[in-house]
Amino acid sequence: MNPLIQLKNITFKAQNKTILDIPEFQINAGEFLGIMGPNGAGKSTLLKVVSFLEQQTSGEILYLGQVIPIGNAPIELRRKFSIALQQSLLLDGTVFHNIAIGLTLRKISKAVINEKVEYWMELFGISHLAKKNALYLSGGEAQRVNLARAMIVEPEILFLDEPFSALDFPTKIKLMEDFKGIIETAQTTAVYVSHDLMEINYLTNRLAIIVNGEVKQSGPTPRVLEHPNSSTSSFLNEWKKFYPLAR
């Protein structure tokens, strides 16, 4: 595979407490990377770092084998980029607005945003909401809008911390399902950090776990899932205890 992202010996520290400790790591273009491990274990620095959210204490990351300098990600770089996070943080204004700031931001001309905002509406079985604040969405309402703004400004790399977590299991089933046929058919690279062994399963096609800020296991998910190592099994034979592994 391709890497479009590349660490190396990537560290995060904290008042004194080091988060994350990666030698190496990659995402793959095209690749629906899951990332999993236990409370506190560095999943979302993690995240953070790759995305130019957070700067790295110490190492390099390299976008298409370039090395991009600590704290000056250009602002080209960052616009291949989009984040869904837990809360949907939405806009007081139309789901029309939310769903266009991006573009909008980017100065892209009104006809061509109407033509987009439209486009992504329908896909995300929102269009019948387009002139509703969104501010008073349901909960799944509004994490629709959420991955519709995200994905509007088509990025190379999707980033996505727990953004299914907060939905009942019907919303949550129904979302996973629509938002698992649109990546595939955009065809877009997706890193997405969840708590939930049934989402992970569902729709990644390749898992690594954090221990301790230390990826100690990745490769395709099923295979992780039935053959965890030494250090990852603990961690994931609790979770089986409680979600089938059946895709």
The other form holds:
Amino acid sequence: MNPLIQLKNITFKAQNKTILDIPEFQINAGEFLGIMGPNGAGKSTLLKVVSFLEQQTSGEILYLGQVIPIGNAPIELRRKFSIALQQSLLLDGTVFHNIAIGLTLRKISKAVINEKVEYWMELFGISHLAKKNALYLSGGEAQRVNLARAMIVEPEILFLDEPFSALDFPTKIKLMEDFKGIIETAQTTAVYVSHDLMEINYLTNRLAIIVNGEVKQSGPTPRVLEHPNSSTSSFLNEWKKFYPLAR
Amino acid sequence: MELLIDGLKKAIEMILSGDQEVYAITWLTLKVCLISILISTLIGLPFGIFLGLTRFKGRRILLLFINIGMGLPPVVAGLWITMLLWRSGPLGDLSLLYSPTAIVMAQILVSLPIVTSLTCTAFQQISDKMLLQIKALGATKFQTFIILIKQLKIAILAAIMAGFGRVIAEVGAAMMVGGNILGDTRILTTTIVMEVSKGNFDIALALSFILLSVALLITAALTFLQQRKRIS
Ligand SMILES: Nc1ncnc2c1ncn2[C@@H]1O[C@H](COP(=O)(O)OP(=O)(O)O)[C@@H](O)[C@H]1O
Ligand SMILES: [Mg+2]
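Since the one above is the form predicted on its own, can you give the form predicted together with the partner chain too?
Starting with the chain above, the whole complex follows.
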């Protein structure tokens, strides 16, 4: 195993409530890690903590074996990661401008930006939208722009928080298919938060189930889904009633 | 009605004839108002952004005072500045009373709360998620600030226009702290008041048209900036 990020004894508290309590957790290079669990389990909080956007209350986060001081991740480190959330949260401006922003903020030259934006728009099938205002896109289009915006900086880890859950079913499966291909080609390490078993089953190769702020089970996705343990079975079996596993 | 038309005619006449006094008064009005709104923007914009994006103890009380400040009667502002600049007052040694600087100070006092409060309102509507997303895109604090200003350009320019409207319309404070001294602190609004009190309604009307034109020009420029190409 080759951990990019390791968590040791991480807790996150807010208003005297323990929201996360994770003795051990890691993200390995090259994996597509799923984080699944019921609403309010702490998935989004975990994602924000491991991507250094929110600081843990206690415990250590290591990047390539090196401890990063709490709340003090240097910008160079943060810039190795991208995050795409459920809402696309695009800026008022063209699609081109939105996709380019990560590179603009990193002071990349115009010529390189133009080339890369073209490339990523092409991959996500949104080249025809380049000059449109990003605020007037459909949900599916907006999410494609959001993902292209996250991928263009070629992140070491791509963090995703239910990026498809607001889309209607046909839009969702088309985008998921495209997205899976793009991630596999780019060989990007990805961490994917969802409460949806179908998405997790389709996309991820390792899975952590989190309930009440604790990782209750983790392992290769098919194994976890087929053999829930006593803490995860009630959550997973509910899903499996409606979604018979087939890979 | 006839009076109005006469006033308009007189205004055009004054402008075309190159009446030095009118030019000087108009120029001073423009200068004083632009400097006031510039300073109010330079202070009120960052301050409003700060108030809109942060939460701290006492913030709401502070906002309450700023909001009350939006309705601060200009004569009250004038009185305070007068007391501040009075010979025996705290800043009396600077002998600024009855100078254009005094008018600028009074105008800042009445426009700063407007710029600050309206900016704060705009920035308060930025969701935590959006702030998190911008940070996640790799923005430094300063870059975040620039992105947000660009995103909220429309609201920010509205705040500046509202502040400018207050400044250019204001007369009570300018009268009190400026003293309406010809060639020194006489601006359009104070001249209008003076001419009316002398019974020179035609001149007053003419000046009012010039004042309106100035306000219109500046506001038009700001509106143009505000509404510039919005891609669809
Ligand atoms: N800053 C905060 N203050 C108080 N409660 C919070 C805060 N952030 C998250 N929570 C609470 O922590 C729990 C987990 O939230 P979240 O990580 O968003 O869950 P999930 O993404 O799994 O649905 C929820 O009960 C939520 O209300
Ligand atoms: Mg969540």
